[in-house]
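Take a look at this single chain in structure tokens; it is the form predicted on its own.
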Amino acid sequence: MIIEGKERIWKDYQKDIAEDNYYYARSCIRQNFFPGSEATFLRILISELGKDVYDDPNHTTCTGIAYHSDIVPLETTMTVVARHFALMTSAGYKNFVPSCITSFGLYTEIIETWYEFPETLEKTRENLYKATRREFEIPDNLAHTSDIIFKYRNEIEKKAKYKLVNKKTGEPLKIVEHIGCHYSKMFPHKGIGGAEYPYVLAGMVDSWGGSVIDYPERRHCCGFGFRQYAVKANRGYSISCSKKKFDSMAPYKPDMIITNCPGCPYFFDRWQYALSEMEGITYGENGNGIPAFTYEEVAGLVLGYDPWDLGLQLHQVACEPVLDKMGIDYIPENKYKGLNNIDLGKPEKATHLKFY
């Protein structure tokens, strides 16, 4: 294929980034698996890059989990969604940027249906209003928040206090990186790189300078699937889904995942555990397991944020052999410790995952 013929192509991948005034909306599972993140996203734009970004106190849950659960119906989910434009509307913001994947395929299903069917939107005007008096605006630019970092990816990279290589050696580390499947699989225009060709991630880790990993299983669920977790038994199927990934990477000896979802960080981190007691399998070198990341908590350790403000010692899996191979500068002993250097308490070891 002739270049033209690939650049043409590629443009149909890409996707429009509002440059600023964001109306910021939290992730519910986020806010509990990995808190940190959506304080070092906030951060990150803010204080790094002087964006405008309204983190407001009075959104809510969007309902995408219980609505692909089949709990909670569309109409309502509709009704609640409008809600959230509504908040983004009253504080005169246009370009909205939900933190979590699941929302992300929420929002962008709903206005599409909107566009489709323009007698279910004004049904929705009519039950938001009916409801809580308030009307809405369609965003003018919806982006998941792990666009706004790809799209800035160069200017933190410019303000890089370490990066993505073993400073022992000089090689870029080796980097798994894993697409949640909200972000682009459902609505493949909608994310960059569509479905088949994701860059959002890869594009962070090659301007940070580390090396993108190809893998049999690299475009494989991780098991979270809502009914897949959320129903207990079918909790196997869960797991067996992280461990066939687990096995099809473990070959290249990564020594990180980034992620852009909510639920996949989670499940690569407490799975790896799960997996230790149930068969003594650890993937990591030396008995480690392969750290896995959000995307916010590699952008924080490449900028040289404490990796204790980020959140890292929330992880199952340790964090300090990726830290240690990046030269971070840190304080083992203040891992567990809070505000006011509270002591926090150590968790128990695993049986066979390394503990630091």
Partner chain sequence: MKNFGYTIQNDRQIDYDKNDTKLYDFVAESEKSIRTCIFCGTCSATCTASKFTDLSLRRIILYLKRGLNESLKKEIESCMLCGKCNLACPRGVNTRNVILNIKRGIEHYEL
Second form
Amino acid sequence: MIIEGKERIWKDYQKDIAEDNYYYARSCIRQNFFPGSEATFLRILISELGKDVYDDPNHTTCTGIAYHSDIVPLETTMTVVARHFALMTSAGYKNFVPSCITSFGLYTEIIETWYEFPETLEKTRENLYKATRREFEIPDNLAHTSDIIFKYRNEIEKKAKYKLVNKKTGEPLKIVEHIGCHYSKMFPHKGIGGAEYPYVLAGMVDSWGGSVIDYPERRHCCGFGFRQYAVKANRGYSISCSKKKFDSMAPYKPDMIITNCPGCPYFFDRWQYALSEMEGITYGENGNGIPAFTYEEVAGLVLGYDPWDLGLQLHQVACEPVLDKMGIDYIPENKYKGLNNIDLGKPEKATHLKFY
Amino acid sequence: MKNFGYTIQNDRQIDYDKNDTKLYDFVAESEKSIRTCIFCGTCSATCTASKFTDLSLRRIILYLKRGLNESLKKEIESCMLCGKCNLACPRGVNTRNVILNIKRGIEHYEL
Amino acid sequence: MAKKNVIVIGGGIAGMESASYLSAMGFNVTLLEKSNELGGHLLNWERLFPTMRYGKQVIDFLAKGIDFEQINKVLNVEIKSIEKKNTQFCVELSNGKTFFGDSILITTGYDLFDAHRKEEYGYGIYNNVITSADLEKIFMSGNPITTTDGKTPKRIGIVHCVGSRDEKVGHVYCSKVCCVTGVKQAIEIKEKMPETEVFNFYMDMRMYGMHFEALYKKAQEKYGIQFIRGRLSEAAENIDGTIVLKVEDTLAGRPLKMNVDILVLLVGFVPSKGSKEVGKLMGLNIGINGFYKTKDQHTLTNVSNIDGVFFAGSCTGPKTITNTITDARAAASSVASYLLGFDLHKRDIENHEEFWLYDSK
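Got the form predicted on its own; could you also share the form predicted together with its partner chain?
Up next: the whole complex, starting with the chain shown before.
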């Protein structure tokens, strides 16, 4: 691997990211999959970095899942997206920041479509006005939430309590980075680092002391997609995709996986459990799996947030090996305690995957 | 019917004169770029679904051109429409739209 | 009558051979070259298809013409401006010198495609991915072919059409020489390392030249070189530094992956930087593919849009060594005819724009 070669490509794929005043659009599924992540994003931006973020309760799905499953036509999707832009406009914001990768990809695709085919923009304005009497401006700046964390990665590093380093050996943690397909595979110039060697997550890992692994199946799909998971008959395909990636990354002995898509961390996490039950395979050391995190969770760990506040107890692959390697101070007994110390109950023990 | 202990073999030959190209014509009408396919296989090499299912867009386009619509009907169901092939095609074929139009055509002609 | 002056811009093989012929036909010739040596790309190429002749022998042959004819060679120069007044051209160099010519022959050649642009192939990122030009450098150095950690490769993959016939990099044309270069280099590898397996990945094998097909057959028959019909979609690095390739084995109809120790990218021709600069200075017409546009595809193949300015060699499109040398002589006779007052290059032919080729509507 020639790192200078990658750096040259990264230079070719930079993008403008707004400094402040963000209109935040949550994801449909992230709050169920990894409930601490979006709260952590807001905590980092507002409390740590002092930014102005508007978390609007009035926006809806972008229709991304339905759009990519051919259920909702593009015209409808455009109108829904236009409504979000109208909400942003009426709230007095110009910088749109979606939490979901598919939303980000869809907003990008729609803005590009409006640019290439102005008649579709006019039609959308008309549709939205007829349906809601709303009018909208296209955002000045559209960035994914991982772009924002990337932008402020060095500020986060300055406030860091922990590094992505094995405290005992002093070695950087070996980290697999995986971007969501809709981040830059459709529009390489809209993603930091492009599509082939994306830098958005690798940059965070670099800043926070870890080292990135480039393994042969790095570009392969995580197995989520929508069609492959939404239809049960296709799920075998979904898990096979994930397995292909695990088999390919395992020889590098990764300490963790970092992701920026709603689906990828979920499938990397849950399918490791399913694979361990179906075939008895575990991909980490001593019966552990390879913990899969969102970038907000990793940022939260680096900033010294309580792992249980980050929602790491909801991972099926236990996060404890990583916490121990980083030397994070945490209380194991609090893992299954909710707010006000209410007992959340424990999940059933897995047959092969190590349980804490 | 008498059984003499042997069978009359089905003819495997592609009979080009009986080539039913209506599905191909349907697709080519709305997505002209399909005509420029040179069957290099970049689409099928980059295809995520082809690794686990019997899916090859290159072969589907060939079947389409030969009017072997029956053979491609099941195969195309494996496509997840991720669009990766669109990024890779050296001839600039709009592969995603090709697939969507094949599906539309199958419905249109009730194949 | 005073001897007329011709300025030849570019000291590759086209420039060398046309200069010799123009001088032999009685003109004063000045040959301008930006580097410190004549020979162009051929200086960096060890052997030539299909005969395996050394490139140097061809350069030496061409140099004999240059020396015999006492051409005014001007090396290490860059052109600052070119002006035309009436029928006279004034070429000013960045070192302040000026040359006057009655005609200009442009032989600014091509550049090799920058393989970094096919990001998914990992050139400049993965250690054991090299280009056909890098391989020639190794051949010329006489060093053994090894992986970056010094091992003898057990298997080498050669990829055709890198930067050619690819809309994704904006080059739709065929570079003409890569197919047979792939066969030639595969044979050279096998001659040096008979134990190494060599695979060529191709879309079409374009063996159009005399004896090319024989070379292809020899590669299979004598050397056991293998050919897989499938275009590379991506390359990645394995933990041991080998390269994993993903193609479709289109004849088997299944995706195929293969580990190779070294991956060779057959890089194609792109219009040279020099051609672009000179084209801009003079207002020469550029064709759709970025090479100079000749006045006609079939007949006026050395004639530019400016009276008195002619082209030779691969500045008008990819050419083999043989094509280039022939073209150089043809260009010399076009220039000579013009300078002697004939109007052969002004013959009328109905205009066929190349544009229609690229318009599918």
